[in-house]
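Below sits a lone chain in structure tokens, taken as the form predicted alone.
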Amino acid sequence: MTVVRGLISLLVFPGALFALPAGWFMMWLQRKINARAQGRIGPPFFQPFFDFVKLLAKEPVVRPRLQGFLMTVLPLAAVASTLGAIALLPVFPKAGGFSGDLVLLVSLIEVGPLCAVLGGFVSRSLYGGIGASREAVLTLAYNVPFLIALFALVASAGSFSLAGVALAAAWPVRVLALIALVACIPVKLHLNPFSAASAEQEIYAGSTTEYDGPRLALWELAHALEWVALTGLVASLAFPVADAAWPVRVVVFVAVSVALVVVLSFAAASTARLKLAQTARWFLLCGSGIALSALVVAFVRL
């Protein structure tokens, strides 16, 4: 990946101009389907945005200096990690990457839940301190099928490249694969039925409680991220059309991951929140026995 090529992806595409309307508009859609099928009108479509400016335009609380500084630092460091995850999906399989490059890309998809986990117990609120507490189990729990239908996809493309495993994963095993990905979506954007670790109903906004104004903001901003990055990279790995024109690659890109995040909101506004037990009991069982079986599958077919 060239220089320039890499701050393309950053800026414009997949990056910063296009994750930014895309992360805000999926979450207004996902606000929208949750309110229609409960029978309500929902925010207006431009929701999301006005939300964030209006966040940044408060004046934060006064914070002792070392722990306001944290409060900032770690929900930028959340922004950043996932828009660098984001530049580096690979809509366009011939077109860059590099080496190794779905390791840095689970590195930094894994800075902002690390991020919300500090930034939980920093804020040293009584529910921030209990938000984060789920957050850390839940992110142990689903980073094991997580994780293990990554490298079933490695174990069968036979590379670490983002590109290699796009192009060359066997499709028995990029079936299995996917559908623990996906399975591990709604728990990291805090989605019903996994959404413990931030059930307003328990523990107001988990490990964002006390987070105020920009400092707010910027979780959102994470958070609206998270949604480009995780539906982008199981678009990016379900339909690599490495052969198709540049335009095409672009509108089947946005198209499934659009469909995806209809897909996760349905079953969000049709189910009920689980037990943290439960979720970690169904990651570490059903979620890791999908992985395993697409592991298993890579294995046998090399």
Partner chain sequence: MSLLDSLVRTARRRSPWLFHLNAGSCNGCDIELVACLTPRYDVEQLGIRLEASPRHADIIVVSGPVTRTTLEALQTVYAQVPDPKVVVALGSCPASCNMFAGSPTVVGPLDRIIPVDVYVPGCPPRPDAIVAGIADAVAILCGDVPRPEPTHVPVVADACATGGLS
Second form
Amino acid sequence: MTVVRGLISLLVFPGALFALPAGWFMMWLQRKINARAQGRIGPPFFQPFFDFVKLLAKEPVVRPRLQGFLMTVLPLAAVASTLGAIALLPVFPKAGGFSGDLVLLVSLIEVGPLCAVLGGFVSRSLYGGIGASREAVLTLAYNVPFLIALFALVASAGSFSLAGVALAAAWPVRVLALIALVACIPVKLHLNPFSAASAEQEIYAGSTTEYDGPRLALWELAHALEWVALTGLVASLAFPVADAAWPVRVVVFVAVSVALVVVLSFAAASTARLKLAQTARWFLLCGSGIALSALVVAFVRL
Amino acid sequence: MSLLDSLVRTARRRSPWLFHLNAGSCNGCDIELVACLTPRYDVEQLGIRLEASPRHADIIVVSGPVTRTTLEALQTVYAQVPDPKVVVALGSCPASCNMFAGSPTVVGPLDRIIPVDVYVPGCPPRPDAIVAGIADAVAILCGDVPRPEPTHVPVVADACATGGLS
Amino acid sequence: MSPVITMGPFHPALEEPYKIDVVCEGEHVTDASIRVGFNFRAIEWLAERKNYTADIALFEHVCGICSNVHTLCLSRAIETLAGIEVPERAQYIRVVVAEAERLHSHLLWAGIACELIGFETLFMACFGLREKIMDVLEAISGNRVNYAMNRPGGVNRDIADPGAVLAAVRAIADATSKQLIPVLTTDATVRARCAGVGVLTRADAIAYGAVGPTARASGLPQDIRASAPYEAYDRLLFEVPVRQEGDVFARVVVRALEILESCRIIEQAIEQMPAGPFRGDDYPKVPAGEVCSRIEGPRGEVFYYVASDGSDTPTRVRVRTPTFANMPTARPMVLGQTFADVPLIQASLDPCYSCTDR
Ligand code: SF4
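Switching conditions: you have the form predicted alone, so give me the form predicted in complex with its partner chain.
Time for the whole complex; same chain goes first.
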């Protein structure tokens, strides 16, 4: 039973079959909102899907064997781990197994950015390298508030499972921690104001500069899945509906995720891009400040 | 098979990504290309995106009469764009060298250096004309329209040696 | 070993091909140099082989952003040589077109600057606003870029519908003062990226001979329109905005205020414009001699030198563009800044390498 459940959550919901279209939809929604905020019409609904298919159908550039291998494996690893993270999201809380294990989920989410860093370096392009090192700095910076906030939630709920946290965490802690978590999402998704890692005007396309055709398609795929994983993480923490009927849970999960995309897109459309040092400073001071206060509140209430 | 084929064609038609290369233009064409992205023309509706890296591009848009100093970079970029790719010559400059014909530092026109598929005439062409030109390029890209025969066998060394059209 | 990062010649931040070699310690810039010449089309060489009529068309294409400035300066040089008076209406039309061009150039620049700090929404807003002035220019001249308005002895076309020009200009002034300037000056992320970045001190501005908005943002109140008025500028009221800070933010503010001043100038010019002819009847004969001519372009002082031997072809045309004067100031600006600021700082000069290379 657990195996079937596990497979379903990996392949159907919230896994591949749901996450792929959902990721593309979120990417489209972000671009569309951005365009509307700028007084444009924006891309058609199927745009991310067509982008993906077109990239897959391009002829790959011939590369030296090891480099070509790494440049394919790294984005694949990013896709696989993010998909794994999505499968762990506790939309069905009693699924057993590792479902909803917070530690495993967070480490899987971290694999994606790590692959992007490595991927930038192995592409042996100067700009890929700079993009990768920026990505690395940012990963370090936002992980401080990200982990503290999660820890505050865990401490408050006394549980390492997502569902447990979602049910038991005290509301003041939860609100503070969620603010810190949401602030971390734009970095991972390369959205303004924390998009220094993909600053097109400075370093071409950052770590993916040298990636072409199918290899780039894999990065795009990983990116789409990251949207689902991150918004899903927040969504499953924000609204504890674990004891409701499963259709209600699914609807709430999807609705909150989409609402989050809307909020993030508007924030991105109305800000400029902060510099690397400014971003890092923001996360180490403000971001961590919020997360720490969540932690303090959690301990005070214990 | 044919289903997959038509899916790929549709995807190519709906997602052309451009790389813009300024080979010594006067900026006139370049700002009109940028104007295509802005609210009035908004080519993102058609899935068109201006990409920063040639590795991501499907269509190379070249403006300018090709100066000696940009020649090498032009060839590198052309080689970097993965197949299938289409070249659009933007403006009169890459088509004929415009009023710069005869200059010792100009090695164009463009079709002497790389094969050109679509010409967008004008000095500069209006954004509407540019969008129409990209649409032609997309038709070639997805195979609706056959690729035109190259007008020249690209003879780069020759163009360099004679120093342009004379 | 500090790595040298070469930006260019084709780089998304650069509208035009040129190279910047940036020496970096981590993200900090310790040295920088600019290499130009990618747009070198030997225009001055070509000019010596074409007659004056063809030269006007040729110099129109020195630069697509400030094309009118080049033909105006060359026409004025030829007029001085040949001793022709320009009809008064033509003088006003020239002012209107020149200021409309300044509007489109400054809005373009503001857009690019926003794009460089990653503020895409504002980029779109600037370009959306710019379309209004492009419509005006198209209505006047028949083309959106490269207007072919100037000729020795006048202008090629009259302004048929001054009311439409006025309406568009008022709309732009309104949007600039109510939307653009407030967002640019108060948005926290814009300030974080621009204030205190890329400072050019007054002393450096003098030492490097900076011109135009770059100089005016460093506290040098110099503007050819005010100090050596040409065409109808002596009959029009306008101010020269000056800021003391010398950073990117000051250059943003100076240009934004200049947009408002240009709107003011156009409004006055349209209102004062007298009736009458707008060009001389036949093409002048150019006697032997040499002459200098300078005017204020959107980017600063444009200088032309023309030498003639009495034939229909000039023996020498020399162009000094504002970017040529401003380019070296990029070095003191970027030293000690972060790599992420380099594109913004060099763009804050509003460089035009197509002009500079010719
Ligand atoms: S075609 Fe005309 S507008 Fe375009 S780059 Fe050439 S001269 Fe400039």
